[in-house]
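Next up is one chain by itself, shown in C-alpha cells, the form predicted alone.
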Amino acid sequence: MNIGIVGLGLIGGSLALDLRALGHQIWGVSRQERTCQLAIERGVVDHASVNLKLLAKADVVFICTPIAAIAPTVQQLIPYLSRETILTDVGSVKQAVVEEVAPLWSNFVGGHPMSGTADSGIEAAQSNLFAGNPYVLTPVETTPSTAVKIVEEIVRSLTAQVYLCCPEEHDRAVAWISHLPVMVSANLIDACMSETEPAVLKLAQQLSSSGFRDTSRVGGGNPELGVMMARYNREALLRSLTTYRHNLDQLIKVVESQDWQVLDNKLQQTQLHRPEFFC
C-alpha cells in the first residue's frame, strides 16, 4: 500500500518507520528539506519531499502536523488526491478537527496514537512507539465503514489496541488522562518555581529525584501542544480543572484542619484506584 504522512516529526516518522518495516511504500512531506533528506538518509521513508503533490499516489494519507494545521493541510492536499484516498490524522483533541475535515473531505477518519516522549523531531523516530498502547479512532455518521475498517487494519498492524468512540466522548475522556495532567503538571513546575527563597529553591533543585521527574514531565514537554489542547479542547479541559480545583480546595481544608484520618482515608482510595486506570 502507499502511505503517505504529512509531518515527519516523532509521530509521523515513527508512523513511517514501522509501516515501511511492513511493506508499505511511505511518501512522506515535510515543511523542511533538511527533514526530507534525514527521513530518507535514515530509512525513515522512501520518498520525501516539501511539495504535497508528492502525495498524489496515496492510499492513505496520516496527516501528522499540529492541530491547527490540519484542516488547512487537508484544504492544500485536495487538488492531488483521488477520490478514493483515505485521510486521517493523530491529532490530541478530536471534535474541533472531525468537524472542519469531514465536511471538506468524506474519506476522513479521525485518529488520536496514545503514545508519545518528551522528544521531537525525525530525530526522536523510533520503532514501536505505538505497540500495546491505545489508538483511538472516531468515525461519525458520515464515515464510510470502508475507511473506517482499513485505517484500523493499519493500525493493528502496528499492535496498538484499538478502541473506536465518537469525538466528543474521546475529549473528555483525554481532558481527564492527557490534558488535566499537563496543566497540573506544568502548574506544579511554576509553583516550585514561586519559592522566594534562592537558597531553598536550589536545595529543591538538587534533591529532586524520581517523584518529582515523573509529576514534572508532561509540564515540561512541547508548550505548543499544551496551548493546542486548551485552545481545541477548552470546554472539556475547563470541566476538569474546575473538578481539579474543587478537589484541592477540600485537600486544603483536610491539611489546615490536621484531620489525619480523613487524608488516610483519601489516600487509600487514591491507591486503589490508580491502577483502574492502566488495566
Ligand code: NAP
Contents of the next structure:
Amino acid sequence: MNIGIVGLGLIGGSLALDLRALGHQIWGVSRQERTCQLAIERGVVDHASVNLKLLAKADVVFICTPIAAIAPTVQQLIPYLSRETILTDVGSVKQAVVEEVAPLWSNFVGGHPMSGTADSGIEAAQSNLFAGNPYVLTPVETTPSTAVKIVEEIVRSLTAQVYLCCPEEHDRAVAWISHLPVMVSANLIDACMSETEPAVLKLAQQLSSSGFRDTSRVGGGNPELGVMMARYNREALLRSLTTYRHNLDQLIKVVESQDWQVLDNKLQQTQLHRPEFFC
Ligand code: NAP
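Could you drop in the structure for the form predicted together with the named molecule? We only have the form predicted alone so far.
The complete assembly is shown below, putting the previous chain first.
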C-alpha cells in the first residue's frame, strides 16, 4: 500500500518506521527540509518532501501534525488527492478535529494512538511504539465503513488494540486518563519547585527516585502537546480538573483532622481500583 505521513515527528516517524517494516511504501511530508533529510537518512520513509504534492499517489494518509495544524493541512492536501484516498489523523483530541475535518473530506477516520514518550521530533521516532497499546478510532455517522475497515486493518497490523467510540466519549475518557494526568503531573513538578529552602530543594532533587520519575513523567513532556490538550479538550478537562480539586480539598481535610482510618479506607479503594485501568 502507498501510505502518506504528514508530520514526521515522534508519532508520524514511529508510524512510518513500523509501516515501512511491514512492507508499505512510505511517503513522508514534514514542515522542515532538515526533518525530511533525517527521515530519509534514518530509513524512516522511502520518500520525503516539504511539499504535500508528494502524497498524490497515497492510498491512505496519516496526519500527524500538532492538533492546530490538522484541519489546515487537510485543506492544503485536498487538491492533490484522488477521491478514494483515505485520511486519518492521530490527534490527542477528537471532537474538535472530527467536526472540522469530516465536512472537508468524507473519507476521513479520526484516530488516536494511546502511545507516546516524553520526547518529540524525528529523533524521537521509534519502532514498536504502538505494539500492545490501545489505538482509538472515532468514526461518525457519515464515515464510510470501508474507510474504517481499512484504517482498522492497518492499525491492527501494528499489533495495537483497536477501540471504536464516538469523538465526544473519547474526549471525556482521555480527559481522565491522559489530559488530567498531564496537568496534575506538571503541577506536581511546579509545587516541588516552590520549596523555598534551597538546601531542601537540592536534597529532594538528589533523593528523587522511581516514584517521582513515574509521577512526574507526563508532566515533564512536550509543552506544546499539553497546551493543545487544554485548548482543544477544554470542557472535558475542566470537568476532570474540578473534580480533582474537590478530591484534593477532601484529602487536605482528612489529613488536617488526622483521620487516618478515612485515609486508609481511601487508599484501600484506590489500590483496588488501579488494576481496573490496566485490564
Ligand atoms: P512532534 O514530535 O512534535 O511531531 C510533530 C511533527 O509535525 C513535527 O516533527 C513537525 O515537523 C511536524 N509539523 C508541525 N507543523 C506542521 C505542519 N504545519 N505541516 C507539516 N508538518 C508539521 O509531535 P508528536 O508528539 O508526534 O504529536 C503529533 C500528533 O500526535 C499531535 O496531534 C498529538 O496530539 C498526537 N499524539 C501525540 C502523542 C504523544 O504522546 N506525543 C500521543 C498520541 C497522539 P518538522 O520537524 O518538519 O517541523
